[in-house]
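There is one chain below, alone, in structure tokens, taken in the form predicted on its own.
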Amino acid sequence: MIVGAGVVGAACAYYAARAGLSVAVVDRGPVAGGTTGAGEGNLLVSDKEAGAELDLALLSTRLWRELAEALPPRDAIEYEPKGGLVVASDGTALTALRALAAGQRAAGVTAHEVAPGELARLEPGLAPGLAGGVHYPQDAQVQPARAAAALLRAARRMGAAVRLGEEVTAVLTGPDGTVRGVRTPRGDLRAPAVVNAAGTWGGHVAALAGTRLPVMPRRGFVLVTEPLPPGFVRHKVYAADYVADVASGSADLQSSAVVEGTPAGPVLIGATRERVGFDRTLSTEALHRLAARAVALFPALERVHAIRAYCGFRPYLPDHLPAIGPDPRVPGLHHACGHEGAGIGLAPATAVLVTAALTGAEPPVPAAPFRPDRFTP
């Protein structure tokens, strides 16, 4: 039973349902009704430190190509292997570029340092003056939403049941503590094992199974603008100081310019980060700051009009990493979430490693950074 139908728990129940196992997938909303449908689509690896993190990112670059070629054209992701660009403004950021993109390389990132120079070649657009940058070839994008729906379409013809409109009010637990299932309005759903891939309510269904993970919303804001032509923006192209961003615990608001188009033509500009709750209130502070970086970046956005903008809210965790895996305080409850702004590109991995921990398998990448309970006072 895997409660959440956005990108990981999709991809949770179609590496399940292809490893052979009896899956159903709940979510009181529709499918990506929450983060996924929010997301940007971002498949990074440039902006994940050498560690655990970044080792599950390059495991999950290698399934997300094998994705795009796997599931079928009708349920196209629109998966574009456009790479990313990280630029620094002057040589401080330079400097700290250069040691991130070292360890990057050491754990097997391709980055190619980009002169001052040689920056225009690849984005005709940037601002001039800037010290330079790293190219990262295996960033990539996919649509979100539509990516979560083909994973579940290729699950269902795998035999798994999709219920969505259906709220876990309960994680149903034996006498002796080991999960039984779940309940839902419509009445209890009985399987020996529940995946909680419930996003920025992870923590909640965490206490519904009466164990402690400590999710919280980190809002964010996308701005999107008109459609512009092809080529407008090539690559994932985003300010050195976005990595720093990603890493802090603060719970102020922090923005950073992330700039990329789409097939359709649009292009969407992030990033924000700040810890309100899950309050939807426009920000117009964080909108103009958007703007105002990502011009900086790409000045002839100056002339652009921004059409709509909308926010989302990354499943925070205080470490930074997510929590996957069974959980030893609660038998039969496996966690797949928490992984904030890099849920989408983590996706398949995630499922990958949780498939391992429900079938006994060995894990393609080491489970023990991703413990559940290592948030335990």
Given for the second form:
Amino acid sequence: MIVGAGVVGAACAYYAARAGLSVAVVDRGPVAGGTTGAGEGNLLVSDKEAGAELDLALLSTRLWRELAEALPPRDAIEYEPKGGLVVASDGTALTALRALAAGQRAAGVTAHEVAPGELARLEPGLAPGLAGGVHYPQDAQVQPARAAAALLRAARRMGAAVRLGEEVTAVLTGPDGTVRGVRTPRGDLRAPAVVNAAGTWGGHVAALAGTRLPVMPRRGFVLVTEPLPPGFVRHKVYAADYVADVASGSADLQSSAVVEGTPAGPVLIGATRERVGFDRTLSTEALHRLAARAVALFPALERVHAIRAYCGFRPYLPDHLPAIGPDPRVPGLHHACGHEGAGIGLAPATAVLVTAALTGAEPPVPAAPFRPDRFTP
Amino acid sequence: MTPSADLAVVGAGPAGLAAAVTAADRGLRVVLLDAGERPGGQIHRHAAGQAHPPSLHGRRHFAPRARRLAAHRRAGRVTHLPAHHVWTVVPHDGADGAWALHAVAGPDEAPATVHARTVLLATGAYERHLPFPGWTLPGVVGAGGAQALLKSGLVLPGRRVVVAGSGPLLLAVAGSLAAAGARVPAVVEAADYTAYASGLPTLLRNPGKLAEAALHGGTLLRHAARLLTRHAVTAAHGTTRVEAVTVTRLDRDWRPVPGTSRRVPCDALAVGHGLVPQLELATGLGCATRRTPDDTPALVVDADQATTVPGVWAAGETGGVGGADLALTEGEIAADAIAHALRGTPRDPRRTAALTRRRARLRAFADTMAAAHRPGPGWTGWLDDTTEVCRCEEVTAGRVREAVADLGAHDARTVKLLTRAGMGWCQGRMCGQAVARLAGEPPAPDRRPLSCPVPLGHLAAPPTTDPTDRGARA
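Could you output the structure for the form predicted together with its partner chain, given that the previous block was the form predicted on its own?
After this comes the whole thing, all chains and molecules, with the earlier chain placed first.
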């Protein structure tokens, strides 16, 4: 029983059904109704330092490539292996970027340093005067809502039941505290295993099961431009300070921008990071900073119109790692949430870990760093 | 720092214009921002070089207020900022007012920010479109758009123009077209005027409105136009432009009745299904909405026209489409209430009572119209899977239906995420109503954090100065 029809829940349904398990997905809203629908679809290895999350990202990168072929129809998820380009504005930033890339290479990431004079060959619109950059060919993109919907449809075709618009109001447990299923307004749904894939609302589902997972919303704004000709922005381009922003635990507004084109034409500029609860009020300061960063990278954007802005709430856990796997405090409860801004990218690898735990198979990467009970005081 | 304005009015149509001049009469410092070049809004459009719009309503109601506006501008009580598209209103923490209104100004798209103690949203409405096969052909125009074209330069969309859709505007449009020399072979109304019978007392209390309808009806009769109720244009035909339309009888739920189609030759089609309030500035501020009798979102306002957000008022179509007379009335009520709230300006109880009665009568009339012309659920029956629903992103009805039936979309937002319907230049103003109804839900209130396109350079620049300060310094 998977709670959540975002990309992580949909991926769990897909891999669990493929492993022969009997699967149901329940969500109070539609498919991709939460953070997935507000995501940009970043499949990044470039923004992760060597470590457990990068290992998960590398596995996911491979799995997304397979999914792009496996999920019908062709191009259903708009997979684009476009690569990432991280640029450094000065010598200090370049030194830090080189150190980051060296560690990533040792962990298996492909990272090519790009000399200042070579940047224009990769991205003709970049501002002059940058100190250099690193090209990451493994970075890719999917359209997140379509990816979640395609995974869920494929799971349904393998027999998974999908119950949308049905809110879980209780997690059912037996006398010994073992999970027995979930309750919704339409009745009790029995299952020996419940997967919490409720994203930013994962803390709430954990509480329904009588345990604690400190997932907090970290708000992000995204700016969307009018459609631009193909090739205006070719990679996922961002400044090296983005990595520091991702890793920051501060509640304050952080605003380094990833700039990228989309197959439909608009350029996406996102996203800010800010812990302000579930507040959807437009922040003109957030838009100002995003626009300023994007124009600094691509000066020609100055005259381009933003036609849309939206915000979403990343599921933030204090150590920036997701919670994946069985919860030893509540037998039968599994978690697959708290991926912050990397949920789209990490969804397939997360699902493979969850499925391995459900079937007793050996996980392809160590699951220990993602233990859900690591926050217990 | 001195407060730059007591009141910022967004929109210079009947509601905004009435509110701005009335508030200035009461001694408030007013900034009037409007996307148009000249006051009057959509209803009082006028041709270049023309002093006043030519309509009867224009002469009686617009002209005197335009003169008062000019006097207030000269006296420095009203700052009129034409060609200012307000893209957001946000709370502002400063001595110069509680609100900041950010705008894109003029043809060079300069940034502008206005600060004010209170805000009145009079952002009007836009036309509701329900798609049908062939609706993207040249020669198919919005009914409201055709009316605007006529007003702004007497341009006819064609020589032989079918008028179709639903709502009281159709008769007015057909009358204007006929008076301007077009042939109108048919006026095709999807609703049934017998629906008015349930609102008969309301209709009888609005003799002015009935006279208006009779006037349009008389014009049509003189021009031998044929009025078909409970019918719809279910397809437009042509190669390079519209050459004919298919007109089909509808059942009570607006489902096309098989075997009742006929072709009507024409060289233009003016089609519209009434108006929907333009709400994104208000919803961005958190103003609560309600549903009007045709299931359209509109703002909740109290007896003083105050929204649910303290310091923000609304008048005119934002509170539910009701026409220019209602908009004028609401604008005056709001201005009196704002002057009272800010300055303690006493309100004349007789005037307030008269305005309130007038508003109740006109609002009841608007509700009767909305109920009678509410789109029936069966209209989607005239869409085939290849009909484009979202024109900006070229999304067909088939793809919307696939997203609903196969991909787990149960609402318009998810359809948009999965198909891009509503993500283009118009941000769903054209297709939002249709997509919501295809997704099986009544349309949700507009949510557009950017009310109009904003140059990135403008967002990237440091916070801008208040254009109303220029006058103060000069």
